[in-house]
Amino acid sequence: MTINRNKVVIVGAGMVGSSTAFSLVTQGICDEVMIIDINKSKAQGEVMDLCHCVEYLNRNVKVTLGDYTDCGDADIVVITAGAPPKPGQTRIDTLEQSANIVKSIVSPIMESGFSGHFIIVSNPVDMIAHYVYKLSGLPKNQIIGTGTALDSARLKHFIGDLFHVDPRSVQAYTMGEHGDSQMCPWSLVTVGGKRIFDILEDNSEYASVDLEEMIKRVTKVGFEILNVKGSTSYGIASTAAGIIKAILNDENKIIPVSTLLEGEYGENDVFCGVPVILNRSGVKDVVEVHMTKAELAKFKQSADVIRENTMKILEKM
């Protein structure tokens, strides 16, 4: 009798990809962890640490030291390597450094036999996310970008903060680029069941409160921790680990994530942030909710700046 095991591998071992790598083992989500990354030391010190915490878990995940030889066998690969911003600069700036941070990494991948999953979390995600589509040739459904999953997270705390309720009550996304240009369809968005507009009316209390704004939080909010602790590692590890287990799972979760749209919002051509169900099979389907013209109007604007962006590097292939 063959038992399968599942295996994740890590490609990178800075700050995200080793916060994953923990999220992972600590929740137990599979049966192996590898890490990869080009300072070989570091990797195999994060190595180290994570099979020194399995004593305490409910759960013996297995963590190995690897290279891209031995991806061939992975059920998922995590890119979390990339370039981070510096002072002043967007995760658009970061581009073209970080496809070809990306490109050096998907091509041994690719040649070693991998025909699994690829999760994008290295930024701008939804670029980075397509190149990878185009550089793989894997299916569509199996390249995923974190996308509006964090940012989505992130809105969801605010508003449960505002009305002094957990998050996981609020039922809310962002939409479209994981980056300044995103939105969320406010007109879908429930706490409780009950429309954030009727709980604006129905309250005085919150008579000043500007959702627009706090859609501007969201989008900067990720600069501001990276300001304070040079990183932002705990909210996206816990997204990307909570997308590996819908997969692993087969969990047919709903999760915004960035993927392929090819007429859906009436988008072609774009990796975007939308809601998706997430299952064995990766992206099963796109989760097309009804947006106000309005909504759909921001939607699209937000489409576009990825499409105009995303081309700047396809164009170089």
Second form
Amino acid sequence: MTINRNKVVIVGAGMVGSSTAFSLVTQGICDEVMIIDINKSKAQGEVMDLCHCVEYLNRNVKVTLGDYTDCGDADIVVITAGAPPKPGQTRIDTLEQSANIVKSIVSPIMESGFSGHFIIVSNPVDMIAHYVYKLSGLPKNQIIGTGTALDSARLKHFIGDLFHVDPRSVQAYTMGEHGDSQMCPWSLVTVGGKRIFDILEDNSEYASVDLEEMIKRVTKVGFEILNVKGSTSYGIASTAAGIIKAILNDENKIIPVSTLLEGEYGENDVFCGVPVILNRSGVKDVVEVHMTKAELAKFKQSADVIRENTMKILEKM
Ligand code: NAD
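Switching forms now, from the form predicted alone to the form predicted in complex with nicotinamide-adenine-dinucleotide (NAD), please provide the structure.
Complete assembly follows, chain above in first position.
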């Protein structure tokens, strides 16, 4: 009899990769976390530090240093290697550099016999996820960009803060690009089942609330954090860990991630942040929410931004 062990490989031992490893280990989400980085000594240091957590956790998670030949039996490879935007740069400005890094990573991983799920965190995440899809040749359900999952968590935090409720009692997504063009279908946002529009209408104290300003804040807050601490790490690490947990535990949890659209929302050939059902098969299904005409138009604009920029790297393949 064999008992299968879950193995998650993280490529990139920087702020995002090491924080993701810490989230996986402290939450006991998998049996083994393997770390790979071009900077082997940095990866080795993270591995040693993480191994020393185990005594005080509720289970033993094996943490190892690896290389690409070790990916063949991995369930999930998380790509966090990249070039985070420098001050004044947008995520899209890092497209070419990120694409070159990812290209050097995906080929040896596929040569190892890897056939699991890729979770792409490196920015600009929608375009890079599409690139990994093309480079790997794996089925679309196995290529998952973190997309607007983090933005949605940030939005829920802001809404929860506004109404003094737990963010987990808020139902809200941002959709489209993990970037400036993302949008929120406000007509679908509810707090404890009550439409946000009705909450605003029923409570005069919220008369001055500007929902579009809140979306602008969501798109900018990553840069606010980057400017003061040099990186964002805990939010995205929890997001990646949440996605991995949903897959490994076959949760059928709905999370907005970047996935290939083939007809959904009238869009084709674009990786875009939309709510999906996540389970052991990866993206089991795209949830097609009904938006207003104006919301759908905004979503399409965002999909166009992603498609246009994705072409820049796909054309060079
Ligand atoms: P970082 O500079 O701290 O770490 C990047 C790591 O990648 C470094 O350890 C570096 O050695 C490694 N690396 C670079 N080239 C490599 C290669 N060819 N092979 C293996 N490893 C390589 O950066 P960070 O703050 O961890 O950010 C990483 C990426 O995550 C960036 O693209 C950033 O924009 C992105 N990010 C995405 C989100 C999201 O919501 N999707 C949120 C935060 C950050």
